[in-house]
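Only one chain is included here, represented as structure tokens and corresponding to the form predicted alone.
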Amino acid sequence: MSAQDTNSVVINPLEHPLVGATKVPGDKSISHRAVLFSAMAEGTSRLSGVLESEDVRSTIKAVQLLGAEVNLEVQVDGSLSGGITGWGSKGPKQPDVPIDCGNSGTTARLLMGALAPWPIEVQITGDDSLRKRPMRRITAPLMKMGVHFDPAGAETLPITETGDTDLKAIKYDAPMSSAQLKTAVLLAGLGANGVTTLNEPSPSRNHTELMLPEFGVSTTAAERTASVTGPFTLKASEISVPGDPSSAAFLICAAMIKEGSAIQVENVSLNTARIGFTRTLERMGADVSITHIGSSGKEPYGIISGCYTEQLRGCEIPADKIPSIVDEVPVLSLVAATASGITVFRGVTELRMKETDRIDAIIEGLGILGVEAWMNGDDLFVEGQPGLQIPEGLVLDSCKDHRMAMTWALAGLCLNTSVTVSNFDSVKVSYPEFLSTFERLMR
């Protein structure tokens, strides 16, 4: 592993198998919510294990501009811990400048819900990539509640939001399963009069429903529906953020395809909406297991173990399971590239709405590796090659997408020859210490 510059990195094959136990940085989804909910709350919340990354820093900067007092310090393990004093019942202050959410769609979308009940005017923007991502799915239900957006029919950022102190509670049938959409509506519902309910076509991540009760909110949650009753002001809490299973997935998948490897990822979230990748690997015949250790609030955590599996096989992942692996499809596609037969990911068009069009990125990148991958309707197909050997001198572009950067890095780490990953520094969005984790696990 050697860096040429901050944007292009040569990834060399691992000299030894991956062996032993490690931890991954704090869960990104939980970290965003812990920071934002603390900023909304009355009093000072205590947080630990918060992910130190560019995306979470975007949320921290946003709530500071809105009047929250943030005192989080970097710990020995690289995480953030400390206190956040929220704006509580007095509400956020009018910021002097637009709120730049960087590359973080979670920051932008959740913020829209949090700002909905307050009579301030806030412009929300982001980097070039974020300004291309869809926002109408968030603004549409919030407008039904009484929030004003300028321009009203905007599909993308920048958008100026003006809240309403007399929000209407709604019952909303979401056209897609999205934890960000669900959270935005529920947060707005905390400032509305009455019960706000969101129904979705299939289950999405439920971190919001699990965390809001920690801040005193009474939520009603089932598999495809969630409700809150407003108006309600959050109360300060204490949140410990477990490790990010999406980051753990890259280590576990590496162990699957690097001969002789056997690893454990400790203190990682075992939220069932987040560990779908382990079930997908099981379908492929992989040696993978989970061990429950305890819970942080209502979030379960424990150990995910994975060992090299010589004979992986292709499988089919139904569309209703995709929300639980939406961030892991790229790396699972790389594992599928080494398996026998064809792997089919059903109903994956949501991947076109990420930091880049991940479907095109997967198909193009696997093609460079010499692996056939294609779309048929809404479904992604990958034709595996057991014992995959790739030619020397390959350059794979992450398209400034952290998940793609880490996926192509695994190709260099675990296959037969070096690859160059361009725009590799995008890993800072979620896993700044990605490469050093592999160095520690090599023996």
Ligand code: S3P
The other form holds:
Amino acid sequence: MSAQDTNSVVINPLEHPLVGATKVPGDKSISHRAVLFSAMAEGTSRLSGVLESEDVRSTIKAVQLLGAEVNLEVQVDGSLSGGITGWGSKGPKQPDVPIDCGNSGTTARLLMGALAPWPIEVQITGDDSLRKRPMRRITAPLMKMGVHFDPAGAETLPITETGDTDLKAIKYDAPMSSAQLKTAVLLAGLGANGVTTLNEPSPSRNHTELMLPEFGVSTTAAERTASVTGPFTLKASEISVPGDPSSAAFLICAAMIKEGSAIQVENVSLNTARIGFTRTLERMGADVSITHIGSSGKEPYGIISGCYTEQLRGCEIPADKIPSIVDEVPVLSLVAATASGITVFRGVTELRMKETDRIDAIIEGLGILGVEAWMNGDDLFVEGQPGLQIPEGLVLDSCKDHRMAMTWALAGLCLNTSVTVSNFDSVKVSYPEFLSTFERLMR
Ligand code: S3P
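Moving from the form predicted alone to the form predicted together with the ligand:
Below is the whole assembly, all chains and molecules, this chain first.
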């Protein structure tokens, strides 16, 4: 692996199979919530295992601008630990500058919910990618509760939000499954009078419902519905963040492609809403297993093991399972590209709303690798090529999207020859030490 310039990186094939045990950095979704809920709470929360990455730094900067006192320090393992003293019942302070959420959709969308009950005027913005991503899905329910946005009908950032001290509790049927939307509505619900309920078409990740009780909130949550009763002020808590299964997915999928590999990822979240990729790999015939070790609050964690398996076969993933692999479809599509037969991911249009249009990025990148992939209606098809060999000198575009950068890096690491990945530094968003983990696992 060598840097060509600051943005393009040449990824060379691994010299040896991946063998042994490793850990991955803290879960990104849980880290954002741990920081934001601590900032909203009365008192000082203690956090450990928080992901040190650009996205989580965006949430930390945002809550600092709003008056939370953040004392997190980098530990020897690279994670962040320490205390956050929240604004509690006195509320966030009026920031004197716009809040720049960088590349982080989670920061922007969760923040909109947290700010909903407070009479301050906050401009929320982000980088070029975030300024293209849809926000009306969040502003629409919040406006129903009484929050003001300027421009009112805006689909994209920058948006100025002014909260309302007399928020109405609502019952909201979400048009799409999105944990960010669900969380924004529930956080706003904590400032409203009465019960706020959100129903979703299929279950999205449930970290908010699992973590809010740690901050004293009683939530009712079931398969496709979650409620909170307001008004309620969060109470400081202690949160230990397990490893990120979405980062682990890259290592496990690499083991599927690189012959002779056998790895274990330890201390990783085993939340079922997040480890759908293990089910998908099982359906492809892969040797993957999970071992429960314990739980951190209500979040289960343990070990995910994966061994190289000859002759993976294509499979079909139904639309209601897509939320449990929403961030893993790119890397699973690369595994599908090496399996026999066709893999179908049903109902994947939400992938068009991510850091880049991940459907277009997958189809284009696989096409460069010589693999057929196409959309039919809302479904993504990948026609696998067992023993896939790629020509030298391919350049794959990360589209400045961390998950595409890591997916294309895997092609260079695990196939027969080097590839160049453009804008590789986008991995800093969720997994800054991605390449060094591979170096450690290579024997
Ligand atoms: C996230 C939810 C998902 C996911 C994103 C993180 C979260 O987005 O893709 O990486 O932390 O709530 P959606 O809520 O838009 O599905």
